[in-house]
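The form predicted on its own is given below as one chain in structure tokens.
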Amino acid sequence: MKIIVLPGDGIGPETVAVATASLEAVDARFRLGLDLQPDVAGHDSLRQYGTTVRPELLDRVKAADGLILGPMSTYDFKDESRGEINPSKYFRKNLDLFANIRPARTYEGSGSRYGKLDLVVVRENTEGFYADRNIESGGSEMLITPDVVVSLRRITRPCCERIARAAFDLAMTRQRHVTVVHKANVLRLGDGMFIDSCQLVARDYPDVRVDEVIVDAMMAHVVRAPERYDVIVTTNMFGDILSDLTAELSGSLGMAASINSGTKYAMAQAAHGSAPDIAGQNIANPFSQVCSAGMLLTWYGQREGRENFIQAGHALDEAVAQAIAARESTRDMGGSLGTRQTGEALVARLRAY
């Protein structure tokens, strides 16, 4: 499996270094034959090449089997005419990565103040309210007068149906329960179409239990009783906010693993930002990046029918859980180690299996 590795900005090089070391450890254990190929994007690329993403980099990614994208300083990149392209957006759109899968679970020893949870938010990734992903060219926010802004939202049936199918496929590997989160009481047409599409897809999965929850109520329910939920499917903005909440409920946003996947391609990307305020201080939690890399192995294993890749992905998850229980982690998860030392302890644990 050939994987392009882009360390990113801020804490990215620190956390991605732990992820790649962990991949090398499971590569040896499960005989995966990984080919990790480093490259640059973001500020390093802008300094070297005058653009945050070179066109030929996309060709390299398409020729590979997966992409690891470290955190990017997205807010810094405002003018594409000056080479300031948002790398996450660029790969998401050009690879049609329509499903953003974000798991959240509690870990023994993490000190989480909330109830036990083990759920996954399946977020539609290509349309919705976000101005960078719902029209072909330009942006969908318009300054009508100096005091009036109009923001457009795009919802399409094909996109609703394919994200619903991704959620139901995932549910079949878990507890066979899908919760459709929406705001159809106000956004009657768009979210009404989303619900209809989910219910249509549900007919193909008679063994999966389906319920519907309005998004503002869901924010309370997932705090009060997170154990009630398994797979949550929702539109883009709601999924973005809800998955940050569930990640924090698991103990830390530093545990916010995710994968952006489509029909042919997938990108492992921690759901948090580049955190420039703590970059280089050896305190960032690397586990979100490690678990994202594990999700990429699992995706590839399922796609190619390679059981050893699925086992390797699960091994990374289990090693992270054991490390947290043993307090071999950064302070946000109850430990006292730095980023590098957390990675060294994790690799030692993986090699000891």
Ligand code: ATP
Given for the second form:
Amino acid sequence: MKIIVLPGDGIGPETVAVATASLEAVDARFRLGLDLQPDVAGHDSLRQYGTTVRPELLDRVKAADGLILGPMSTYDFKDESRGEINPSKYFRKNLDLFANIRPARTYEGSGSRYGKLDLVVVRENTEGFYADRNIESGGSEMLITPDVVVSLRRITRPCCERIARAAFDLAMTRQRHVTVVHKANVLRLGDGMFIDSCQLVARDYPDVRVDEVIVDAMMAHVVRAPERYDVIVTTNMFGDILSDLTAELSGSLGMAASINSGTKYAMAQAAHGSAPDIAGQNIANPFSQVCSAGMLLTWYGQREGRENFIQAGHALDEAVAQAIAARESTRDMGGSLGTRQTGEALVARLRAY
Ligand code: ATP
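Right, the form predicted on its own is done; let's see the coordinates for the form predicted together with the named molecule.
Zooming out: every chain and molecule, the one shown earlier first.
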């Protein structure tokens, strides 16, 4: 399995280094035959090549079996004509990575202040309110006058149906419960179509329980009773916001793993940003990046029918859970180790598996 590794900006180089070391440890243990190929995107690429992401890099990624994208300074990249492309959007759009899968669970020993939870947010990734990806050319936010902005939101039936199918397929491997989160009381047409599509797909999954919750009420429900939820499917922006909340409920945003997948390609990417406030201080939690890499191995194992990859993905998750229970983690998860030392302890644990 050839994986392109892009360390990214901010805390990215620190956390991606831990993910890479963890992959090397499971590679040896499960005989995966990984070929990890480093490259650059984001600020490093802008400095070296005058653009945050080169077209040749997309070709390399397409020829590989997976991509690890470190966090990007998305907020810094404003002008595409100056090479400031949002790499995250670039790969999601060009590889048609329509499903952003963001799990959140609580861990023994992490001292989470909220109830136990084990859920997955399935977020549509290619349209919605995201001005940089929902029209073919240009952006979908317009300055009508100096004081008036119009932002367009695109919702299409095929995109609703494919994200619904991804959610129901996932639910079949879990507790068989899907919650559709929407704002159809206000966005009657767009979210109405989203709900209709989910209910249509639901007919193919008679064993899956389905309910619908309005997004603002969901913010309260998921804090009050997070144990009620299994798979949550929603449109792009709602999924982006809700998944930061569920990550924090699980203990820390530093646990927010995710994978972006389509029919052919997949990209592992922590759900949080580049965290410039803590970059370079050896305090960032690397587990979001490690578990994202584990999700990539599992995705590949399922696609290729390779059980050892699925086992390796599971081993990474298990080792992270054991490390948290043993307080071999960064401070946000109740430990006292630095990023590097957390990685060293995790690798030692994985080697002893
Ligand atoms: P960006 O502009 O790249 O989105 P941001 O700081 O606005 O960066 P995040 O990077 O998502 O947004 O960070 C939000 C908060 O969560 C910050 O206080 C950050 O320090 C914290 N945080 C994010 N990732 C981690 C991590 N891996 N470990 C510990 N804290 C984190």
